[in-house]
Structure formats: structure tokens, C-alpha cells
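Next comes just one chain, in C-alpha cells: the form predicted alone.
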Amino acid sequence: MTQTATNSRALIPEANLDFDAIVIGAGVAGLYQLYRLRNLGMRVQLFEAGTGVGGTWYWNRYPGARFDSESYSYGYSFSQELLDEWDWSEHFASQPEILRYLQHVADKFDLYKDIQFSSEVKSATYRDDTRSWEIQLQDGSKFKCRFLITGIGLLSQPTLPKIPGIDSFKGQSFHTSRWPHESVSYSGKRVAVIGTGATGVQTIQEICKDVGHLTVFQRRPNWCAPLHNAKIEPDEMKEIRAGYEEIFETCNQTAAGFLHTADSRSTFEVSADERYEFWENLYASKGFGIWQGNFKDVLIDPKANEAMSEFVANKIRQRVEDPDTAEKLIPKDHGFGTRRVPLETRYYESYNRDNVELVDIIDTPIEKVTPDGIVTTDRSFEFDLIIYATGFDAILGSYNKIEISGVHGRRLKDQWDDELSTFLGIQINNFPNLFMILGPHALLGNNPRSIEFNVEWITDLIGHMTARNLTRAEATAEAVESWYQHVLEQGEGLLANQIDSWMTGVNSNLDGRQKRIIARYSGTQTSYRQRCNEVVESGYAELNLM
């Protein structure tokens, strides 16, 4: 229920707040949230564990790291001046350029003054008597705020494989998302890459050109499709800039915020010749068209998915010279598009090189890492460098790393162990005044498009509260349950929710949790935004505001 401002103030003692709001994370989400809250006139502090802005694009510096969404669809849309002055050099920008862009944003909007770097949040504790959050950093310092907003991402906590002897290796080794900031020399060296997910694919196709010998240890292959990246010439950038309004409107209308939308036809309602011509065109097109712009039933009908998977499998067989290697690179445990599709540039051709070897660790598992290299059940390998492209503790890892305690000391980890549930992927019952940007059960896809919407929704709610002197916002248990059931309904029939992947919360490198979960909103962007807007139009009736 909403109470009057007078009653709200009378219920709580003076909180002695250090800030009105604290934001965690200086990535795409955190920077925009800081910008919007400052425009409300609030005292805001952003804490960032790293030494600079960028989030994903600060931590992931591995060779080949780049966008899989078109650059001009990924950048911020909120500032016309920013759109007018920034030139993208490629259709799918590389990590160094993306980082420069986010540094430019932080400079342009004077965000650095409210960011404290090298500040990892250890715990966050809600105090119901003062309706405030107390944040403790790893160095022991504490800060109080009314509102706590997390921009910590769903793929930010790396995982290493459970292999004996990892710490014994005497050469250099690291996870792709913790690539050293200083230059790494792999030219002429014996290098191992463990993992063939998206980061592994990008790394492998890049470093194979320079290493002395590259051994790729693959547990489960992924369906990959060509990126078809290209430079953006000045005249083309002018055309892109003139079309930004249409670009963002297109993103707002598609299912997941990409510049691609599903074809209105079903796979088998066209002739075989039409089907394969369509797929050939998709395979030759830029970006996620082959995933997001395919026939409408490819991701829900097993027979349609099987046909599409066989089409891509044959492409792999055509591109990889050794038939045995080609078969190892073709997934057998999931269909095309049921996991996020890594986009590649001559990745499959990497295995045609004399200096690249593929080891299937399903057939010959890794037994241990030694001071000199890696031992499988088949043989011993010596390496100078080991690169772990072994994924993330997705969805929950970044939240579990912080000791978050809500009403009556309720731990968020315990609540989510019982059942992963949120309201709109933004709020959680028992955790008042805590807002998540792209939390579990939010809409994922072309994330900056969803981030801007989430940030603006959160900012509008806080503005609504501030204008009325309200100091506590919590989703009702009924609202959370209703949203949870809606998320389950939206995921029914989707093939992606029937297989193990980070999108269903499964990572075999983790101890304990291996139960498949529905961790994301599987409906369309339109349906997600409509539901969020209904909450606003009702006067936030599904929140307890006081």
C-alpha cells in the first residue's frame, strides 16, 4: 500500500545516509544508471571492482573479443549528441574500440567523479528500521544508501574447470575473462585452449595465426555461424548515423532487440529449393540473422530444427578438410540455435592448419594439469601457455559472490536456492529498495536495448517515490509468483530451455548446482515491455510502496 509522505517519514528514524543510491558495476548498465540517477538530482556513488569502466569490455581482453550484435545497434540511444559524434570503424567492433567508446561516454557525461574503482562489494545488508542498505567493500569500508542498484551482469563470474593440478602449471595460464592487461606473447609458443564456447571460438581463430602450435581441448562443440564482419567507411557511417532513428525503432520491435526478426514462414511450408536458398542467404549474411531471422519454427519445432542443424553440419563438413575433425566439431547433444550461437571468422578453417590440433576430451578426458602441461587418458602434452575458455557461473554467480541479506536477515542465496524468482527481473520480495538491471527472468538479447529500458523503468520508479517522499519499495510475493508463472509459460515449447547451457543455469565446472532452471524471460521484447508498463500504469500496485 502507498502511504502519505508524512506517515512514511514518521515510521523510520533518520538514516544518516552517505548516498541516496549506490550502483554496483561500471559496465553498460551501471554507467547509464549513474547518469540517469544523477539527472534526478540524487547523490549517487558507483563502486567498480576493476580499475576502469567497461564491465564486460573491461574484463574480456582476449584476442578476437568483439561484438556479435551490430555496433550501431549496441551503443547507447539516449543521447543524440553521442550518436552524432561517435564513428564505429567496423560492423562488429572489437574489444579495444568498445572500451574506448565506454570510456568516451564516461568522459563526456563526467561520470568518473562518482565512480570508485578497485572497490569490490563484499556484502549488502538491508536495515528495515531505517529503510536503507549498508554496503561493505572488501577493504572493510562501509556506506549507507536508500536504493541499491546492481549492474553486475549475468556473465561476469568466471569458472575454471575441476581438473587436478591447475595451480601446479609453471607456465603462464589464465581464464579468457581475466586476460592480463599487459601484452601476452604467444608467438611461436606451444599453447592450449580449453573450451570451445563463444570466447574460445574467438580466441582460437585469432591466435592460431601466430602460435607455434595450438592444441584445442573440446568437451562439447557449439554450432557456429559466420560473422561476415567488415569495415565501415566514412560514407557508410554517415548513412548509419542518418538512419539511427529507424535502427533503434527496428530494435524496439524485434523479439530480442536485434536488427533481425523471425521469418513469418514455417520451415516446411516452402519447397526444399526455397528453404535451402533462404538458408544459404542467411549463412552469407552478417550477424545473427541466421539465428534470429530464421523460419519462425526453427527454435520450437524439433523436426525444423533438425533440418536446420543438418544444413549447418554440412557447412562444417565443407569447410573442415579432415572428415574426422569435422565430425568432432558438429554438436550431437543440442540443435542449432538452442544455445547462443557463436559468430566466427574462419574458425573452422583454423583446424585445417598444420599447427592446430583438436582433442576431444569426451573420448580422452583430461586427467590432470602438470607443471609442464596437460595429461589426458591418451597422452601427455607440454605447453608454454594454457588458456581457459571455460565459461562463467552464469545468472547467479555474480549475485552469490556478494553476501546479500534482506528483511530479517534473509540471504538472497538461500532464497534463490529454494526457488529462483523475481519480479520483472528487476525486484525481489524480501529485498526492498534493491533493483537489478537485467537480473534473472529479465529479457536478454541485444542487451543494451534491454538495459536502457530497465534503467529507465528503475529511474522512473525512484523518481515517483522521491516526489512523494516514499522510502521503501518491495515487490509483493503475489507479484513475484505471478511473474514466475508468466516466465514459465513464455518458455514452454522453446527448445533452448530443454538443453544444458548457461541460459538454463548449467555449468559442469561448478560444484553443487547442476539442476536446470528457467533463468531468463523467453517471451518477446514487446510482451516484456508491455507487462512492465502495466505496472507503471497501475500506479505500481504490485509493489508495496511506503
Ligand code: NAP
Contents of the next structure:
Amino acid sequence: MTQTATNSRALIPEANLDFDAIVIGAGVAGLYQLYRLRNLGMRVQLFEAGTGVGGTWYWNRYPGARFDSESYSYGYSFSQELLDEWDWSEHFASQPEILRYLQHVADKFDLYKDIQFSSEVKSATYRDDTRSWEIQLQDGSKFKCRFLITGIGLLSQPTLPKIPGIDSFKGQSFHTSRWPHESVSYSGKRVAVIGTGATGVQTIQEICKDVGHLTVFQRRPNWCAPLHNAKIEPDEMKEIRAGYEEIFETCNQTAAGFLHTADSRSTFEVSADERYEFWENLYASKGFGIWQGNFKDVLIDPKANEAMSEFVANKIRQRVEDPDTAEKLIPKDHGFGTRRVPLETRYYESYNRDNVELVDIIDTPIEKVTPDGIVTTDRSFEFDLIIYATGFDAILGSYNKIEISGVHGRRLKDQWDDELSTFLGIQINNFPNLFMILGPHALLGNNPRSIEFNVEWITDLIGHMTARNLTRAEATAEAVESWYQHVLEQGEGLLANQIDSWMTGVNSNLDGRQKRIIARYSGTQTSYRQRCNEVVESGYAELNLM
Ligand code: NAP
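Beyond the form predicted alone, can we have the form predicted in complex with the ligand?
All chains and molecules follow, beginning with the one already shown.
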């Protein structure tokens, strides 16, 4: 057990608490939460399953992993000193640099002393008599605390395809988010990648340069757009640093926390020339502008979306030499931006290489994995390495992995099976003193911006409680219902909510997850923040505090 802060104070001594608060997860969310709660003078302990800090950026070490949001919009904004001293080397930093950044944060704010690594939380049980949570780790050790805060991520439980024979493969194989820490040699080898989401795209475009032969098994293609990454020169970093205030202010004003936000015009309100010039500019610009900064109706109006999709389809046709391959890479079952847009760097050109082959597994499904490779309905392939870029049990997976029970032994999984509802994506009825950072029905987008907001909101609430010797917080049933209805209303009319993807909770590799759900908040950041602020201004009237 690591030591705890010396300026701590127990809140309810008779509960025999080990800690005032326990935070789960040492990613962007958990690290900041630990820092903020410690600043309140609390005894805080963070448990992390991995052997180091970083969360998403600790686990996802696959080649080519990098930010899709501008580095300087993705770091923490809370510390001027941190902003002053950290230089980003690229507009979209790579995973090793991001991991170094988060390790630097943990060092700088002396967070390691309150983090226990290799400590996966198995269960969390609420005791109403002592208003406390009891946490059990996989090794059997138990800890009691007043407040439990989860920073367990929305894309942290990988899912593998259910393909017969998957364990029989003799070569190396792994999911991208479990990429081994020791270096993996793929140079000159026969490699398969299954999956073409944002992760598959980043992996494919990177490893194709070194592998002997790459076979990409694609089920449904995605609409990808150029990232346009570039180095940040020292002078440019100076300018970025001078503009941090404006950068974060912009992020705080946009719909989803990115530097980009929708154009105020509609697609057909402008002339065709103007429209195409606008789209050409977006296609030539850095980052998510093409997705988040498009005409305001592109993600809502089917006709506008169709026109935008056709524009991108033509780009794919221009970039991929073989017309049949190009057609296979163009999505036919969903429009541009209705699933998360993978940003790419010469991804489409990868398919012009002699050593890369695209296999459409809707035409010729995979039948089995064998000791030597993969068999489709059409052919047998031999591989040295199989990479599964097959995604995650998104949003719910990291909660379902922990046995969480609330008042009267109510299991969170059962409650969410009945109805997935929360209050602000932070609290859950029947689960007092449990606070989620980016839980279901929270605002996703440029996540660090939402994380900082959520962490500060949770910290303020806990501060409010401790100042008044309050020891139990639970959102009222009415508050949960009202948030639930608001989430449903905000999700209406959005094309993305009518498409199967992790964002709508669909995962073909999990039983019972074929039906779409509203799993995230689709309103704007402004409306989300306003709602959260109103709760504070009302003195937390929608929470039962005692
Ligand atoms: P994903 O978007 O869910 O993509 C999974 C891919 O695997 C899809 O192409 C899917 O095909 C395929 N697949 C799944 N099961 C399969 C099966 N049984 N057989 C064949 N193919 C199968 O997962 P992801 O690419 O890991 O990305 C998830 C999210 O992580 C992204 O959307 C993004 O939010 C985040 N991410 C962020 C970054 C970044 O910021 N830089 C980078 C990577 C990922 P179907 O489409 O047909 O289901």
C-alpha cells in the first residue's frame, strides 16, 4: 500500500474508512481527480489495473497510435506551469509522446505516491449503514472509502471476434489495445489486420511500410479524412503557448470541445461552387474540421449528408488506383460522419502498394482461424501475425467488468439492463457517493475538456459536502428521469444515432448488444455545462444530500 497524504482528515471515523475517496483508473480522468481531491485535503487512493499511468495511452501502444485532436487542445488546461513547460512536437502527437506527457504530469504533481498499480478492481459494494464503499481488488484485498470515483474510460474493454479456432493460431496475435510492451517485430512478415475503425486505419497506414505482406480484413468500411499532421517548430510552439487561453476558450464554446465547430450555414443555402470550395478547404485542413466544422446540417439532414458523402467518395476514388478496391473502401450503409471519422495519413494510398491487399469479408466472410492463418469462404491465407483492431465493449464495458452494487444490494448491471439512465452522466440513482467521470449519458467529444469539467464538478460537490459534514449524495429519481428524457430529446434527429456503431452501443461480438441504445449525450457542451452549473447554483437541489 502506498502512503497517504499527511494533511488528511477522516470524515466519519466510526466508518473505519481506509480512505476518504478511491479513484479507479490512472488515465487522463483519474490522474486529475486524484490531484483535485488531494488538494481538498482528503485521503485519496487511486487503483490502476496497468503497471503505469496513462489509461488509454498506456494500453494502446499499437504502431501509428496518435491523437486525432490537436495536441494543444487535448492536454490539461488547469495548470499554467504545466502549459508553460510542456512542448508538443507535433500537431497530433503520437502515443509515446502522450504517454510521456501523462507520466510527466504524474511526476510533477507527485501523484505516484497515492497510486497502486497492477490493482484491478473486482467489485465495489455500497454499505448504507456506514455510507461507504467497499472495494475489492482481484487479489482479494479490500478497502473502505466514503466516495468512489470512476475514471475507467469508455473504450477500455477490448472485444475479440467470435471466430472459430481463434486460439489455435501458432503465430503472434493480439488486440491492438493489448499490444505487447516489448517491441513486436512485423518487419518483412505476413500480417493480417481485422477491423478498419480509427484504430485499424492508424495501424494499417503505419505498418504497411514495413511488413512483407499485409492483408486487411474489412467488414464495413468507414469514411476517413486526412489528418494533415505536421511537426511543431519551436517558434510555432511559442505562438501556441501564447494562445492557450484562446484555445481553451474556443474548445469550451464549441459543441463537443474540439477546436472545430459547425459552420452556421446549411449545405444547400450556398451555391454549388461555394459548397465545393468549402469542402475542398476542409479536406485540406488539419484535424476534425471536416467532421465537426462542416455545414450545420451535414450530420442531421439526409440530403446534405448524402452530398457530403459523395464528395468524400470521389476523393477515395481519386486516391485509390484500383477502382474495385476504391468501391470497397467507400461505405454504402451509412453516411459521412455518422460514425466516428477516422483521421488518416495516406491510408487510402496504402491500398496502392503491392504488398497490401483488401479482403471484403462481407463478400467472403471469415470461416475460421487455423494454426497457420485465416480461412474465408473463398481462400486460405497464411500469416505470421494477426492483429485484431476489432474495437471495444464501449461505454458500458468497463462498468460491467466490475461487480458494482448499490443500496439494498442492487446490481448496477441489472439496473442498467432495465434502463440505462444516469444524472448528468455522473451520478446514478441507488448508487450514492459514486461519481463517474464521463459515464454513460455524459458529453463525449474532445474528452479531456469534458473530463476536466466533470472532475471539477465532482470535486466541488465533494467539497460542498465535506464543508457541511454531509456524507451521502444521491441523485433523486426525478432528477435522473428528467436527465434521461433530456438525453433522449437531444439525441433525436441525429443521423449518428440511427447507425450501428460503438457510439450507439452496438457490438457484434457481444451477446445482447445488437440493438442500438442512446448511450451518450448528443446535446452541445454549452447545454451540458449549463445544466451542470444550474445544479450547483440550486445548491444541489436535485441530489439528496445528507
Ligand atoms: P471500432 O471503431 O469499433 O472499429 C472496430 C472495427 O473492427 C470495425 O471496422 C468493425 O467492423 C471491425 N470488427 C469488429 N468485430 C469484427 C468481427 N467480428 N469481424 C470482422 N470485423 C470486425 O474500434 P476502434 O477502431 O478501436 O475505434 C474505437 C474508437 O476509439 C474510435 O471510434 C475513437 O473514438 C477511438 N480511437 C481514437 C483514436 C484517436 O483519438 N486517435 C484512435 C483510435 C481509436 P464493423 O464496422 O463492420 O463493425
